[in-house]
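In the block that follows, a single chain appears as structure tokens, in the form predicted on its own.
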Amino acid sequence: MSIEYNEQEQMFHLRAGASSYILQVVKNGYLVHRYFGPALSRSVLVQPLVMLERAFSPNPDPADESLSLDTLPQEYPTYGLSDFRTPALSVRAAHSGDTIDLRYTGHRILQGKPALSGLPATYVEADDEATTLEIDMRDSLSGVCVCLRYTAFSQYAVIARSVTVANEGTKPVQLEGVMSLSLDMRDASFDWMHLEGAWGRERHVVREPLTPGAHVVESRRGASSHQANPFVMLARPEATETSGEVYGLSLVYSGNFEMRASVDQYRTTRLLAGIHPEGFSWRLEPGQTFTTPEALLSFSDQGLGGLSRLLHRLIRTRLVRGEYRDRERPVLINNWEATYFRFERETLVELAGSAAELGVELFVLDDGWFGRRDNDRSSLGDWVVDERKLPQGLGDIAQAINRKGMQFGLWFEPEMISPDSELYRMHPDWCLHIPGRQRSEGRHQLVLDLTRADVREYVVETLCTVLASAPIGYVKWDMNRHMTEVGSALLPADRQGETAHRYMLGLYAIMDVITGRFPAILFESCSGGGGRFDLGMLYYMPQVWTSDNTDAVERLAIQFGTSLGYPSAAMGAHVSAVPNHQVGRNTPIQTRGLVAMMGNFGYELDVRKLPLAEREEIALQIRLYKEVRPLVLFGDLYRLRDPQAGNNAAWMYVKEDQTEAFVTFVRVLSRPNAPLETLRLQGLLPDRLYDVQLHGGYHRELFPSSIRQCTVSGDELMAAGLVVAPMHGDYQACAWRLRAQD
């Protein structure tokens, strides 16, 4: 069993992969954190918890002046007692004010991992994969009870945490803030790493030292957002891509969130994660419960890369579900940048036929196929085919695409409603709004109120009707507007603070039904690109459109940052036309292709209009990608050059048995008389010989024959490195295939 309880010391030791997590019940029933880090051999910590009397730190027990909640490393601190740090739980109760005093009352150790009702979460396929600890804590005055849930995975250095709050009292209580996780760490010698951005510039890595005070990553937009991401790292200052201790924190949630690292006057760190408390409240009647989203704590002493690969494997195999979890994803072409709203049936069939000749496997019809959707000002919610563009309906166009040897896919934006729509004219109260307030629009649209059962039923019914009307193999589920005037017409005034979270519960319920009814469809999440790239969405849809920005140079930082916490199998990455529609840059087709091969590969351009040489290049790209697709989607990723740290980017994928690898190098700007580059590879078998082949078509004439094709031992490739020959011009790239000899 991976969780041990020492009754004499009242100490719990959770072993998760190569890590240990230890907590303890101390004097007066307080639950404290003792350790999280590399695995320890003994079941208990011999050295005691040191408590000191501190000035201006009040004592809950007058007989023990060394005991203060202000300095105690608590597992789940509350508001209103003698801890002045940020709490994990804030409750307002008529008979106890804002003060909740939680004390340990008991625990259970369970084999396996219970599901979280109505919420996405990691899972196990057999009970021996994990062990779960449930700790009960109670406030005797209010009757508020808290169950702290910890699941330790046997094969992964990951602890999954969630919290259930129950009202076992006789009067209602109001939850004002309920974090999924709190972790008090003994020191503050960390770098705070997070992913910041904006639309078209998502998930750029920020790394800065922790300093006294608060470091916060948050979203109050009703979505995890382009601007922030519910994933952070605490890395030791000396930690690099390949070595050093790194802690990860991921939240399995898609709505408003807060992640906070606070350093106090004694240089200890409190880490918090959960639903953003601003704008949140939840009324708990007697007998009712509230469960938080799941948070994942992870640890690696093998640097940033070690933690990433650990998370990639867990997410791919124990968060993502469905038929496409372990299946290769098709190479697609999306008509959006080729036609935008202006298309007709024959245009689409011609575009699909041209793409099929090059090896594309899936054609996606994007925005504009429904209602009277000639621009972005109308028709969201009216999910009925526009017969002006498709006079014979979706079934006809889908079958025409199928006859080209391709699957057919479709774009939706199910969570939105246009003021200029038949749906809005019939149901103006179906959007999020506050009576008497202006209804702010974004992209000429409003947000449907998914807290309402009638709205959810409409979304499910209309989407399922469309999906059943044609042979549809793929759905792009978009969301292009953040929440304002967050109110629901059906919730009473004292429960309006529940709207944003109830919206997420409603969305998850809709996705659960629709993906369950159509298990053979590949669903891809999108929110103006990467505005909702989070583990909550990946639980229902195995991939996300990484960014609306398809420029190859911009995508380097976006995809590298995303890869810190998310696997390549989750990233949608496409080749688009030049000049690029977002930044106006011209990059070679081969570079655009290699950068897009970092994820689920596809195209967003009009292949009919390309010169013959570029069409031939695309055919080569698709052939190469199909060969390396298993490596990209299911192999181990090693980041070799950070595009935010210099002029170059490089990465490699290695098969699980280490017998194959795919290496990519991108040089952004050309420099005169530049030094030679050497890539020290990773993840290979040191005593095996590898046949190394430069991929054809990428400036082969500049590479000596000894570099284009050679046989090299794994230890030489990792220690001495792989030579990159000079390349002429800006935005150049090359790639190598490696295969171990028998």
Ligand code: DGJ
The other form holds:
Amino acid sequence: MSIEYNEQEQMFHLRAGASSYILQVVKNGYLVHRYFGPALSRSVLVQPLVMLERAFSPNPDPADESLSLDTLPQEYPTYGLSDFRTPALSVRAAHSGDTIDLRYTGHRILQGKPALSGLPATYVEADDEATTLEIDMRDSLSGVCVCLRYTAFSQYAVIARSVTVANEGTKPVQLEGVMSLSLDMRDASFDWMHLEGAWGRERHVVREPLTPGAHVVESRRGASSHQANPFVMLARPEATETSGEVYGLSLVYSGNFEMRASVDQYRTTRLLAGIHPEGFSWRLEPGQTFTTPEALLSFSDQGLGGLSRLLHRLIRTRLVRGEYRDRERPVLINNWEATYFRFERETLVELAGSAAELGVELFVLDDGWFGRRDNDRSSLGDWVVDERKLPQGLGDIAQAINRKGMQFGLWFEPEMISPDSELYRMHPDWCLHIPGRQRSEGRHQLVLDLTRADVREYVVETLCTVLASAPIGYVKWDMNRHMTEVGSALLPADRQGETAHRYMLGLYAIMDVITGRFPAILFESCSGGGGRFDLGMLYYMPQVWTSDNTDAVERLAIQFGTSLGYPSAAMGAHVSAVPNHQVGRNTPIQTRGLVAMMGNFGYELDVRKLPLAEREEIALQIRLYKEVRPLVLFGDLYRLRDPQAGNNAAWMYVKEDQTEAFVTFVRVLSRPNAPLETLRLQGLLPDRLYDVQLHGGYHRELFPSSIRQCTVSGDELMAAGLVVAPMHGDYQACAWRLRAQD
Ligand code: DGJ
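Switch over from the form predicted on its own to the form predicted in complex with the ligand, please.
Up next: the whole complex, starting with the chain shown before.
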């Protein structure tokens, strides 16, 4: 059993992988946090919780001046009592004066992990993979009860948390904030790390000391967003890529969120995560319940790299689902940057044929195939093929592509409606809007109101009709604007604050039905690139288009940042034309290829127009990728050089049994008389000999023949390192393959 309960101490010890998480019921039924960190051998903490009498920290029990909620490390703090810090739960209820006083009433320990109905969440395949603790707490005045859920995974240092609030009183209450978790840590000696960004510049790493006050990462955009990401870390200041203690916090949600670390006057840290309380309000009638999204707490004492690898495995195997979870994903070509909206059947077939000759396995027809969509001003919602461009329909083009030996994939933007569309002319109230207010447009489009059952039915039926009409093997599910005027025509006035979360529940329900009806289709989610790179979407769709920015140099920081919290198998990465369409930079085709091999590989350019030498290079790249694909998708990632920290980037993938590795080095700008770089590799077997081979012809002349191809022990490669020849010219890259000798 990985959860122990000591009745005498009323202490719970959750063992998750190499970590322990301890909580305790104390005086008056308060539930306190006692410990989260490296695994402890004994089942109970011997040292008691030390409470001190503190000035201006009021005491709920006049007989005990050392007890104050203001200083108590609580598991689920509430608003309105003697805790002045940010609460996890705020409830508006006239009969309890907006205060909530939760006390322990009981608990259950279950083998396995219950599903969260209607919400994405991690799962187990066998009950012995995890144990779940459910703790019940009750506010006697209002009748509000909460069930705090903790799942400890036996193989992973991860605790999955969620909360269900039940109104067991007699009057309705209004939930104003229900966080998925709160964690009161006893010190503040951390760096706060998160992933900030913008469209085309997603998930750049920010690391700053955690100082007194609030540190917040949030989205109020109706999507997890390009600007913020629902993954943060608290790293000990001395923690590096390879060593030190790091705590991770991921939210399994795709909508508005808040993650907050607050350091108080006594230098303790409260970490909170959940649906953003601003713009959220949920009416709970007597007898009703509300369940939060799941949050994942993770821990590693092996630095950022250790935490990332732990999360990669968990996400890949116990969050992502479906046929493609454990399957290699096809190398694709997407016509977007090759043609944008201007294409006809023959162009597509030629493009596909030309790509098939190079080894590409899937052709994706992007935006512009439906309605009368010649630009981004019309037709979203009208999911009917445009016969001006594809006179014989989708079945015909799909079959023509299949005949080239490739799968056929199709783009949709199912959550949107163009004001210039048949759908909008028929149903102007089907979008999110507030009567009497201007409807703000983004990319000339409005957001469908997925809180409505009729709208959800329309989306499911139209998409399913198209998907059943042709041999479609892949879908790109895009979403190109954020929410404004967030109101629904069908919700009553006192429930409008539910709209944004009900939208997410509606979206999850739609994706559940469609992906369930078409289990053989590979779905890739996208939101103007990586605007919804989160665990909520990954539960339904195993991969995400990482960014609309396909420049190889820009991609280094984007992909490295993303890799902190998400596996390579989740990232879409493509080679595009030069000068790059987003930044105008010229990078060598070799470098573009090696950088895009950090995820689900593909191309977005007109391969028909390339010189022969580049086509030959592409054929070589695809051959290489197909060989290393199992390592990239299912191996362990080691980040060797951080592109945000200097002029170089380097990373390697190691096969699970450590007998194979693939190492890539990118040098951004050329420098005269540059120092000789040595890469100390990681994750190899120290006493095995590895055959090391510099890949292809890249910079062959610069590497002495003795190191182009050599046999070296794992310990030498990890301790002494692998020498990189000084390469000439900007944006150069090289790669090695390593194979252990028998
Ligand atoms: C945004 C996506 O990120 C692009 O890849 C492309 O699909 C366009 N939308 C199409 O409108």
